[in-house]
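Only one chain is shown below, in structure tokens, and it's the form predicted alone.
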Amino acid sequence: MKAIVIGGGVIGSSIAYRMSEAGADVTLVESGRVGSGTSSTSYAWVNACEKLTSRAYFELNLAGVKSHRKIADEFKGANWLHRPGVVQWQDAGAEAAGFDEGDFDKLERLTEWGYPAERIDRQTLAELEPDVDLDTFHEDGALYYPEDGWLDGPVYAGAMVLAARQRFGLKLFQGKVVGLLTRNGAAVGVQLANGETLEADFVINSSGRWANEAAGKAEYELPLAPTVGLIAYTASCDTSLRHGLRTPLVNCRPDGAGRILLRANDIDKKVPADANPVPSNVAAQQLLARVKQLMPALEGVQVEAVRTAIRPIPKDGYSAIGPHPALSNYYVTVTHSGVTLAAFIGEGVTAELVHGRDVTEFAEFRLTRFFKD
């Protein structure tokens, strides 16, 4: 099988490594650096504990999460995969689950499906990290999850190319996709924009953001609702931070050499796309001030570095994998939850395309539903 794939992010990396694995012959082409463009603006959270609307999405994610563990353990000296565990509190995350507060124990909801997360209390939470000012601690609905982590991506994902090219000789194209060549209803290759043109047996688009930009045609297209996200970096300091948290202020943890990553869902909404990514960047700003709240032990720290992205979100908030069904031979996968499904994923289309097996875990979140009349 000769195969494209569009993007080299988290997801088409991991398609990549794993269809190049199984005996395809793949030509991954990435318009700029891999994993330099939305896999690089990510609170990256390996998790499904956020993912509680839909049990088979809390399936798909947890498979993600196993997948990433797995992959890890196939390469020696893996360092892109950090788990330290995760603490959230306030709400518990019902909001951010998709859930009205009083209506839904997120605890109760983990324990039965099976997922590792516990209550802590103050005492606990000084335990684990020391320079949180505990007056913005609230203990109602406060957990702790243990195995949680994030994902480095650019290094994941320059990982896999690595891989791929040296033990199965993938190819590394880099160009920008602009549409997709088809013949008798079927893509047979890309254009791109500088006018070539490369052909394959089947086309995988893991651009993202971009995929529609990708497809070239209206009738290719997905309905997407994408929304900007800002992330800052401190400079580094002498911060005890080590666990990923979770918190009404903002969402921080550690990003090597003493520095933090920055973000908030709130702030995020007021963002606009064309925000300079610069430290003095309003937003950028305001995240400081909250983490300095949340540890007041960083006074003195500022921004060193800030980076913007348009998120890829299907209209309806959940992951779009599978055939296009107006056009053969042509896969797509675009989902908020990159980050944590970029191993499974790549697992997952490996299975279909190479070797002819439908992924149960993919089931409900085929392309088709965009298209019913």
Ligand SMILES: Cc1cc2nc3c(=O)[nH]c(=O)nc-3n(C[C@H](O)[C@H](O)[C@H](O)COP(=O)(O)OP(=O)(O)OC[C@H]3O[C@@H](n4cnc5c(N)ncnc54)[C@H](O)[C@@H]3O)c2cc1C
The other form holds:
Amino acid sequence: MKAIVIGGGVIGSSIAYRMSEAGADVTLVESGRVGSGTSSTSYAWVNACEKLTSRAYFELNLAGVKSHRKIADEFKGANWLHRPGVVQWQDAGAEAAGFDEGDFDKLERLTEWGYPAERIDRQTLAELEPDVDLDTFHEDGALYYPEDGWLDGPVYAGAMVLAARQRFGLKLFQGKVVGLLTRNGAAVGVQLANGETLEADFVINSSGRWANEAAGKAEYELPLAPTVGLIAYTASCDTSLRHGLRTPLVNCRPDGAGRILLRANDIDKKVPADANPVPSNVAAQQLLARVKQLMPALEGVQVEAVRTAIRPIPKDGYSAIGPHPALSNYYVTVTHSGVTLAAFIGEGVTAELVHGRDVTEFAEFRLTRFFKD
Ligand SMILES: Cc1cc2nc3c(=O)[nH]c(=O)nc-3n(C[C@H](O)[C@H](O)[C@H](O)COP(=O)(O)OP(=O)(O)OC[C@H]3O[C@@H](n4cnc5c(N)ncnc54)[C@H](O)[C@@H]3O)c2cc1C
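Could you please show the structure of the form predicted in complex with the named molecule, as a counterpart to the form predicted alone just displayed?
Zooming out: every chain and molecule, the one shown earlier first.
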């Protein structure tokens, strides 16, 4: 089978790797550098514990978590998946400031659904993260996910593409897709911005937030509800931070060599799509002030870099994975939480397109739900 994958983010690179491994003749078309899209600007928490709105969505994400562990085990020296654990809490001060207090039955549900989680107290937090000001901690304690962690998206995507090229003959094509080539109601390739065309039996659109532009025609579009995300990175510093922390003030985690990655949902909601991604950005400075409140030991640390991204989110907030109802041989993967899901989407798309086996975890997330009548 000859396939074209549009987009070399975490998802497209996973598909390209697994399909090539399964014997398909795959061309990955990427307009920029592999891993340079949304996958390079992500909190990248690989988890299912934040996906409790439906059992099907939880199971899909849990499959994602497991699949990442599996593929990291398959690669000698895999350096992209970090699993030191993640701590999550809300504190009384933040509650007073109007933050969402969250669901305190969460531990019960996670335990019932088999997800490693435990409640920890102040003393345990102090042992895990000595720099955290315990006055910012919630009196009811926090949830600790001892097996959770995050992924370096571009490193992972690059490793998938390199391995697929070296081991299985994947072709990486630098170019921008501007539309689909169709014949008799089926996709037969892609049209590139430079006028060239590439042909294949299947086209898989994994270009994330740009999926509709790459599809090129209104009838092949997917309804999206994108949101803006802003991430600030501190300068390298002598921090003792080791875990991912999800707190009412800020979400933060180590980002290598002493840098700390910062973001917050409530701040994101006020960031305009054309925000200037520079250290002086108001949102970035707010994040810095909050992380210093969380960890006063960071006094004197500055923001070194800022990035913004648009989340690729289908209209109802859930993943869109599967054949496009308007065109045969055209398959789409657009989803938030794409870092968590990438490795499993790679496996699943291969199971469906190469081996002809439907993936149960995808069943609730088909594109058909957007195209009824
Ligand atoms: C602030 C923020 C925080 C997040 N936190 C998390 C989290 O904690 N956990 C989690 O799992 N997810 C998280 N996400 C979501 C996650 O990052 C995305 O779902 C994921 O990166 C999407 O990957 P992708 O491969 O679909 O898209 P991308 O990484 O955007 O890849 C698409 C690729 O397609 C290429 N491309 C685009 N158009 C074309 C074209 N016309 N022709 C050829 N190539 C093209 C691009 O250059 C790009 O490389 C977060 C996102 C943001 C913004």
